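Heads up, the chain below is alone and in the form predicted on its own; it's given as C-alpha cells.
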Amino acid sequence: MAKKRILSGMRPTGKLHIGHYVGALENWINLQDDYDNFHLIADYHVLTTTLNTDDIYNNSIEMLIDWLSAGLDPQKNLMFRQSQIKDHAELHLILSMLITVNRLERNPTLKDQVRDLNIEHIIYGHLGYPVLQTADILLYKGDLVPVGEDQVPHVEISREIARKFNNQYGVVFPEPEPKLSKFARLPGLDGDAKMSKSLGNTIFLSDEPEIVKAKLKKAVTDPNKIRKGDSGNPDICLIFAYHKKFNPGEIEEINAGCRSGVLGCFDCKMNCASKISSLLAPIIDKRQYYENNLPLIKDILADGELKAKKIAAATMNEVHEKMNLG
C-alpha cells in the first residue's frame, strides 16, 4: 500500500523557536518514517507580513537548518521553497475563483494575526493566505497537514475549495485532513497564548544553555507566589505548562511543591531551563555542522526543488485537461 503524503511548511522568518518545534516540528520527525514527507519554505507567504525581500533567502537557510538540526532526514523528507515552482502561483489563481471573500473573512486565524500583529488594513494577500496554503497542499496531494491547532481552520478551508474544484471539474484532489501534535500550542514566555518572535517571547532551538536560563528567570509565574513558601497554583504557571512537556516524570513532584510551597519559582525555572537545554543540546550541535558546511544544504534544497517541479507539473497538467484548458 502506497503511503500516505504529509505536506506542510514554515514561512521563513529565521531561527525557529520551541514552539515551532511543539507545533510542528517534532510531528514532522515522528511522521516522517511512516508518511511520504513534502516540507515547503513558505517564501511567498512571509510577503503578508513584510514587503523586504532582502533577508528572505538567508532565513530560508536558517529555517532549513534547524528543520535539519533538529531531525528532518533529506532522504525522507522533500524540502524546497514555494517561489522555486511556479505552479504554485498558477493553481492559486484557479481556486480563489472557488471561494467567497465573506467565507476567507470568518477565518478564525486571520482574526488572530490581525489582533497578534496589530494590522490596520488588511492586504487581499494576507486576507488570501489559506487559498494560497491551499494551493501548497493539493499541487503535492497531500492527505495529511501536520499543524498546530490555529492552523486547523485553514486545512477546512483547503478541504472545502478541493471539494468544490472536483465536483465542478472531476476529481483531482484529496481533501486533505488536519494532524494535530499532542502539545499543539506553547504558551510564550510572557504569559501569551502563543509563543511567537513577533510577540518577542520566545526560546529559540539555537539558544544557549545561558540564555535559555536568563530567559526563563524573566517568565512570568503564578503573580500570588511571590517567594519560596507561599503557595502557588501550577495551573496558571505557563513554566509547569513547559514542565508537562519537557520533564514529565516530575509533573507530580512539581506539582505537590509549588502547592506546598516548599518548591520556589527560582528552583522550578532552572530545573526546567536545564531540561529544555537537554533536549535543544543535539539540535546545537547539528546547526554548528550545517553552519559550516553551507554547500551542503544548498544541494538539499537544489535537489528537493528539482523533484518538487515534476511533480507540481503532473499535477497542473491533470487540472488543465480536467478545466479543458488545453
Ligand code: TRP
Contents of the next structure:
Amino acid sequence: MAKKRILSGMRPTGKLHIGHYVGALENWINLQDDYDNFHLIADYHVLTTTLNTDDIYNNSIEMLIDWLSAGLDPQKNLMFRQSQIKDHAELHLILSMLITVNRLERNPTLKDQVRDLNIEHIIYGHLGYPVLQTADILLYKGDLVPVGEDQVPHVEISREIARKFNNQYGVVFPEPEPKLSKFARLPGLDGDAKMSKSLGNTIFLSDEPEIVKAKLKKAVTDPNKIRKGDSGNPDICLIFAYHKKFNPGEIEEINAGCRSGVLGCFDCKMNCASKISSLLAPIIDKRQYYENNLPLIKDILADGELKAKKIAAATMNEVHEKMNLG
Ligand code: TRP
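In place of the form predicted on its own, the structure of the form predicted together with the ligand is requested.
Time for the whole complex; same chain goes first.
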C-alpha cells in the first residue's frame, strides 16, 4: 500500500529554537520512515509578519540547515521553498472562493498573532494566511499535517476548504488531519506560554552550552522561591516544564526537591541546561558540517523544488479538469 503523505512547513524567520523542535521538527523526524514527507519553507507566509525581504533567502537556508542538522533525511523528505512553485499562488486564489471572510475572522491563531505582535491593521494576506496554508497542503494531497498546537485551527480550515472543493467540483483532495506531538508547546524563557522568536524568549538549536546556561540562569521560576530551602511550586515553573521534556528520568526527584526546598533553582537550572545541551550537541556538530558544505544545501533545495513542481503540476491538472478550466 502506498504510504500516506505528510505535509508541513515553517516560516523562514531564521534559526530555529527548541520550541520548533519540540512542537514540530522532532515529530517530522520521528515520522519520516513511515510516510511520504513534504516540508516546505513558507517564504510567502513570512511576508505576513515582515515586508523586509533582505534576509528571506538566508533565513530559508538557515532553517533548512537546522532541519537537516536536527535529523531530517534529504533522501526521505522533499524540502522546498513555497515561492518557487507558482501553483501555490494559483491554488490559493481558487480556494479563496470557497471560504467566507467571516470564517477567517474567527481564526483564533489570527487573534493571537494580532495580540502578540501588536498588529494594528490586519492585512488581507494575514486574513488569508490559512487559505494559502491550505493550498500548501492540498497541492501535495497531504493526509497528515504534523504541527504544533497553535496550528490546529488552520488545519481545521483546510479540512473545510477541501470538503467544499470536493463537493463542488468532484473529489480531488484528501481532508488533511493534524498530527500533534506529545509536547505541542514549550513555554518561553520569560514564562510566556509560548517560545517564540518575536517574543525573544528562546533557546536556539544552535546555542552552545555556555549560552544555554546563561539563558536558563536568567529564566523566571516560581517567584515565591527566592533561595534554596524555600519551597517552590514546579507546576508554575518553566524550568520544570523543560525538565519534563528534556529530563523525564529525574522528574519525580526534581518535583519533590523543589517542593521540599532541598533543591535550589540554580542547581535545577544547571542540570536542565546540561540536558538540553546534550540534545543539542549532535545538532550543533552537524550544523557545522552543513555550514561548511553550502553547495550541498543548495542541491538539496534544487532537487526538492524540481520534484515538488512535478507533483504540484499533476494536482493542478486535476483541478483544472474538474473545474473545466483546462
Ligand atoms: N503556518 C505554519 C507556521 O507558522 C507554517 C506553514 C505554512 C505550514 N504552510 C504550511 C504548516 C502547511 C503546515 C502545513 O508554523
